[in-house]
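Just one chain follows, in the form predicted alone, and it is written as structure tokens.
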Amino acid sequence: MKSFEKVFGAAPQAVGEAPGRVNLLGEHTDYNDGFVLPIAIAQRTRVAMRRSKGPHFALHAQGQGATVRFTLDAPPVEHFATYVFGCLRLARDRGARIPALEIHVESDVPMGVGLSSSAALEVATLRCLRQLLALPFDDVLIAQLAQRAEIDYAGVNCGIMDQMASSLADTTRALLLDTRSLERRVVELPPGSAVLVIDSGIARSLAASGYNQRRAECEEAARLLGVASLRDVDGVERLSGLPDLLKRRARHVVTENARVTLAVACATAEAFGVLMNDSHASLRDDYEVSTPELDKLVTLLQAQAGVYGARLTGAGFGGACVALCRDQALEQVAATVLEHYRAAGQIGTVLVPPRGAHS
């Protein structure tokens, strides 16, 4: 890596490299113990890395225009910092013997829309500890201790989808997990369609305080109920006695579930479609997660015969929707969607097929 060397005047010991993913369906359901089904993006975060002569590690994040330097002691001061150091720390906590570093991170998986590049980051810093230090860590463990590092270290009380996803997913076919077992399988596209993913430009502003709400409703609707979790609900009648906005909440959790597991089973795209339809419906009515912008932007996707089914993905307040369209017609719906979706004021933002990936 050319710019490894640039900043660190050598060439590194070792490379790992992540990808970001998206969410085709399974929506707020990992945190509920539930199925979900992602599928990994072309954008990747690279993670290179050498031992340092010197006590301290340093890090440099290509873009931020500055070398973080801290030892495993404490938690740098850097929020972008801490993903890199938590995963350091818990792969000590493993028994890895982790020297001081010189590490460097170049990624191209959009930040702030839900495509998660902070699972990236973790994921290929772990991948990167893993090769130089020849440690014993499955894709599952690093997944794990990814996920540890975000809840732990950055203050994020994140499922496991996201790490599951950029260690094991593929850009080819969908992951199916089950996040409580772990259970998990490939997936292929229905035949002939293909994946889009448009930025709304509407920052995520309220995507954390909104996520841990309706995550404690989650939990106090499962508290009412009786069961460990809402994965333990097997239909919609069984809500009937929670208050209506738990009940709403409730009602999208067990019914996402449902569409997941149909999902896997459609033969077509345009039933796949269908769910990933239900599905946003499901989430700007029962969960209130998505925007007025958002909304318009799925209108405008459904509308195009090119497309079988649109819906935000991520947390929503924001960032981006996702949509299964038929291959030949990407660019076609791309450009028509976003034509119309100025005309209404906004400005969107093709992510996926990063540009240059379609000709």
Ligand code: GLA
Second form
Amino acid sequence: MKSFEKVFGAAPQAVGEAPGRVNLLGEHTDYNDGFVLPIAIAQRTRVAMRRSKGPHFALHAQGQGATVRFTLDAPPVEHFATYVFGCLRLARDRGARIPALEIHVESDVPMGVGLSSSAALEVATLRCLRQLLALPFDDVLIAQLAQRAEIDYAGVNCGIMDQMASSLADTTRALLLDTRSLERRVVELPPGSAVLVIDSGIARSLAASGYNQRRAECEEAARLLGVASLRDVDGVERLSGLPDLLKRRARHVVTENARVTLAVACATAEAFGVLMNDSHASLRDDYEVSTPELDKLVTLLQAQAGVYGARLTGAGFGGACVALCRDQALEQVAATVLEHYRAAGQIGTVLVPPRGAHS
Ligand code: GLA
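Now show the form predicted together with this ligand, given that the preceding structure was the form predicted alone.
Let us now look at the entire complex, which starts with that chain.
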């Protein structure tokens, strides 16, 4: 790996890679023990490591000038470095003897748009460490440690979808995951369809605090209903006694779980698309994690003849939208939607398929 050698003057001893993901359906269900349906994206994060002579860890991310130095005793102040630090600490807690390391990170996973750049960094770090130290960590354990790193060290009380997707999903078929049992199976995309992801250009604001607040609301709703989690609520009728806000939050989760189950049972792209549209409405009205710009972009996508369905993807509060398109219409849809979005005063960017991958 050239860039590692440039920074550290020798070749790495191990390399680990992991992709970002886009979630097709099942949003804000994972921390409610529910169902999700993500697919990996082509963009990946690559982590390389080499044992270092000194007592310190040295971490260099491509494109960032300085190399961050730390020991395992105290978290580094640089935010991106805390993900790596968290993974190293958690691996140590599992009994790994971690030597001081030189670590290099490069990535083309778009950051801060809901495509799980942090999960890709965590999973790639753990894969690299597994290779370097011959650790007996399987892909599920790697996802679990990666999720822990996010919760304990990055302060987002997230579910396990992103890390499971980064660790186990591939780019051609979706991963249906039961986040309670971790049972999973691969699901083909509806025939003739393709995934389009467009960034709204609106940075996610309140993502961490809003996210943690939604999670707390769901836990409160489950407590009032006397269930372990909202996964255990089998119909919206059971929500009638809840205060209005909690009722709407819980209704999103209950109906979203049902949509995932229906989507994997339905053969057509049209039916799948309707479920995506319904998901967006629910995220906008009941869960309140959309923004005017995301709504605009989704409306533009949904108005295209070549689009089966569209919704915001990821946590919301800004970031990207995902659409299921007729594969032959994808380029046309993207061009038209970006043009209309620009006319409305906003600049969008196609993130999936990655630029240059689809001609
Ligand atoms: C973020 C979290 C996931 C999941 C989604 C919303 O990506 O990391 O665990 O909760 O938001 O579906």
